[in-house]
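Starting off, we have a lone chain in the form predicted on its own, written out as structure tokens.
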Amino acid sequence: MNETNVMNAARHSPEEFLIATIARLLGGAGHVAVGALSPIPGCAALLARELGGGRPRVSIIHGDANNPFTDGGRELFDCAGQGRIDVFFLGGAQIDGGANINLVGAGGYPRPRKRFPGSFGSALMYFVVPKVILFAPEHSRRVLVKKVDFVSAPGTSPPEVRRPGGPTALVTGLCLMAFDAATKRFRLESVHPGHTVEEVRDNTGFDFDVPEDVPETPPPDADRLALLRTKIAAEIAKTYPDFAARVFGHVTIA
């Protein structure tokens, strides 16, 4: 990378940094399904499309744009049962260090003292969809917890039940982790630039595995944010005005 493509890379929101990280492990996917309220997700299926000349196919379940599905959740959700979304993405309140995620509440179970808004398909997806991508912005204990209140989709399941999906990774604010079904561990694979691998642990509930050497996650590239800042804050505007308009500076003209 030159001098100026090193310079300009530098200069990316943390935003384009979760987008470009995410994008990298889209490679090779035939279907990549996104839900509803993921703008960074969506962004990050859009720029691996591009990236890899149509492919993968890109299904965003929100408004109109790049949304194939006439019938809402339930053709998603058979979609996914017959095998033809390889990739979907899941968030949860609280994930813990088995894969476990919570989108139900904190606390007391059926008397919470908070609600979240609810698991609607997740456990379907997360059964079913070969490779699914936990994504958690916010790297905290609090969300990042020793074991969830509420398991509202596990992470893995008993040998003797048939499960072709799962988790694959989780992308946070700080860092990225591989799932390991067969340990029922994350392991970490890259800590983002300005963090360590102690502030990933201070701000984690669970254990995880730590291999000796851990490498920086890299950030996009100038031609990537070139791409981003164009063609896909363009798309995604046609989804999340609000995000396009806040991320990119990209208004949308009625």
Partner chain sequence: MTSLEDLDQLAARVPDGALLALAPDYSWVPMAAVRALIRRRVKGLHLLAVPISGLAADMLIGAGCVGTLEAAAVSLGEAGPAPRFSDAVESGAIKMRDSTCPAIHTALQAAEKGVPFMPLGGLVGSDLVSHRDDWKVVDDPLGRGGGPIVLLPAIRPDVVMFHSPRADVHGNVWIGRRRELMTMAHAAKSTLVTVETVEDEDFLADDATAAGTLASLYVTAVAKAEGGAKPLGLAGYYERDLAHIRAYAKEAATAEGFKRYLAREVLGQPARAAS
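Alt. form predicted together with the partner chain, vs. the form predicted on its own above:
Only one chain is given; partner chains and other molecules are left out.
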């Protein structure tokens, strides 16, 4: 890590860094949809829209702001099934090296040792959205496992299964990885400032490809940070007032 990046890194919060990292993955997309409880992906999508002069279109299903859906809870999924959503975000209480995700529980099923909330819409969205970005802030062997205990949604499918979509990237607190559906493996794309390839390896339960040269994930520049703390903070506050207050110090005026 060079001097400049250390200085840049000091000027932003971890959330701001992740937002900028995810936003960089959204260039060129036409329509980014953001599910419930996703303030960081939500900010990333709004930042990308701001930088793109209104493109991508951003739809946030939580709340009424930036929410175009007027046909009930099914519309997000119908919309994805129609092929109108280019990018979506999924988490995973467990994610394995084949990009299988588990949102259901650790240990046995149906009586897991530790129960998670459940699969939400993953078992459809993962199949039909062309670019699904996995987001796992906690980069640990607890989350990034060798093999998930329950497949909420598989990372890849056999050729006879209609699957226009799937995972393309994984963003964690340590690094950015790309997923290749052909090899069914992740590849390390960049490591966040202040962290190392070794650290990523030590904290990852699955095997992944590492190119000879692994760049550092660039930190957000001053312009982006300024945008985030003003326009984006005000916009996301309509959906996530608590998050906006905590991360940007943005107080919503009712």
